[in-house]
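Take a look at this single chain in structure tokens; it is the form predicted alone.
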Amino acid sequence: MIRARAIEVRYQRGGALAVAGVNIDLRPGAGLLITGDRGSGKSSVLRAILGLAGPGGDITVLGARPGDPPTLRRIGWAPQAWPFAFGLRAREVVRMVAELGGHGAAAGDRAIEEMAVEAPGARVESLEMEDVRRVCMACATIGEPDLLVLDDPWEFPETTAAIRSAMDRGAAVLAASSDPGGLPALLGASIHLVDGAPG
């Protein structure tokens, strides 16, 4: 699912790495934990993997290279904080996510409801912490994509379910959280990042 050697981000050029020397093997059906403080490049990895981050280094994902179009609509997507534009109202995020991915808006409202999301009428600007996790979990799900990859999952028993499914159907799951809990156990591996580095 990815093969990844020697990622490094920059964000700058000519700026200093926020990110080198990672190194991932993800095979259908495991999971993969990156930890670390704030700071120390857990969701820059995400973003190269994903495409979002201009990575250097030897990166396969999904047997494409990162940000392939056709190979995006294979991997489910969960982002940190608030990732929408402000006045739509969640069960329209959701739907809009389902609708681009060719999956219809009833996948959307399967999802809110998998998610448990409390509030999929109000507006995503006033949403709760909790919901906006739900709610990024639910896009992140729709339609069982072969990857998730999932930056500071909450540790809802509706997303330990998620996980678990995926992996169980053959996807593979790759997230990051600088509070862990109970994700390794879950995912099987971790990989621990100070600095932008393995550590």
Given for the second form:
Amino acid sequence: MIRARAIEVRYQRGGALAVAGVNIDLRPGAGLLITGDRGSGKSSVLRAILGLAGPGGDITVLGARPGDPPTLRRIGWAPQAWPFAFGLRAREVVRMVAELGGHGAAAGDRAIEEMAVEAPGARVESLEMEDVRRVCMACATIGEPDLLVLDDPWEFPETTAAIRSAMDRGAAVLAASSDPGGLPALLGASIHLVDGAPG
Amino acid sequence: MNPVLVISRIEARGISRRRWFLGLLVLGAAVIVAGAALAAGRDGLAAIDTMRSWTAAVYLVGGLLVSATLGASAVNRDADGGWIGLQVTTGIPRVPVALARIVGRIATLVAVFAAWMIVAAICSAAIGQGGDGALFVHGLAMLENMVLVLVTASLCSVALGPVASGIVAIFFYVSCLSLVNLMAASNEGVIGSSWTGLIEVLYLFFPRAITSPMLSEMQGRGAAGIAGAQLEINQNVVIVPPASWLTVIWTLLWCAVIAVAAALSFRRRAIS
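Now show me the form predicted together with its partner chain, since the one above was the form predicted alone.
Let us now look at the entire complex, which starts with that chain.
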């Protein structure tokens, strides 16, 4: 699923490395949690795996280089914090992800139900943070992807169920959290980062 | 549905619900109505000039605000905040994603101008000036100018913050406008011949601001208000001629080139 050696992330040419020397091996049906304080490079590793932040190192994700568009269709991504554009409703966001992924708007509606989003018709800027995290998880779980990449998943029963269900069907789960709670036990393996490197 | 359509539609939908956008849309329409009310109390050419100059002011000032703001938000904040990352990780390549975001913004700008042009036509008819075709053509000309501002701001937004992107785009438009004015002055022989060659080269290469027949005529009489102050160089009044079809097409081509450049330059940008 993922084989990465010496991941490096640098956000500016000639700038300091945000991540260096991180190795990841993730097989089908397995999980991996990246822990560390804020700013330790957890999210940067996930972005490198997805090809969002031009990574260095030897990285293969589902047999392709990071960011390969057809491969991204097999990956479910839940970004951290509040990753939306103003003015949209929660349902519209999830439907967009479903439609762009080729699953149809109905798949988005199902994901919203499964993640128990409380106010799917509300504007995203008015959502409680708990609902924001649920909407992000709904985006990630659309269409049963082969790899789930979750940045700061909050531990709701629905989140736990989605992770367990994905691993049971053979999908891999890569998550990052600074407050892991019960995620280490659920995912089975973990890496701790300090200042962008394994600590 | 085509992914470009999906992204364009959702971008346009989100923008159209934002307060600043609705505020500018309504304010522009209100100024056009106020101009019509003022024109209703005047007669003949004065009434026509009032209606047209107020509307032209909305197209220029309101158009600049809307287009610069739309373009300046095309990439930067949404790339850093995670929204574009959500679009890209669905497997749609970055170039179509960026193009779709720009197309969605252009569609929104077209909708704003359509609304203002309809209000202007209704107001013109209400005060007995008919639909005013010249004002309609001026609206189309300004729409093209504002698309140029929007795509320029979009290109800047790949590397710069929203405020800087908007300011650079407006300055670029003003430069294109100045070039057209200087070329008109050069053609009338009111500027030194040593500058003529440079102005001609720049005029041939750069995009050109579009001057409508209505604005050209009103500017010549000094009746266009803030939309086109009378151009005076070396104490000579310069008449800026209406843009030719070649100029219209040339600037449209430039808009397309800048939009594609924005999409291509987005390929290697780090996003969240």
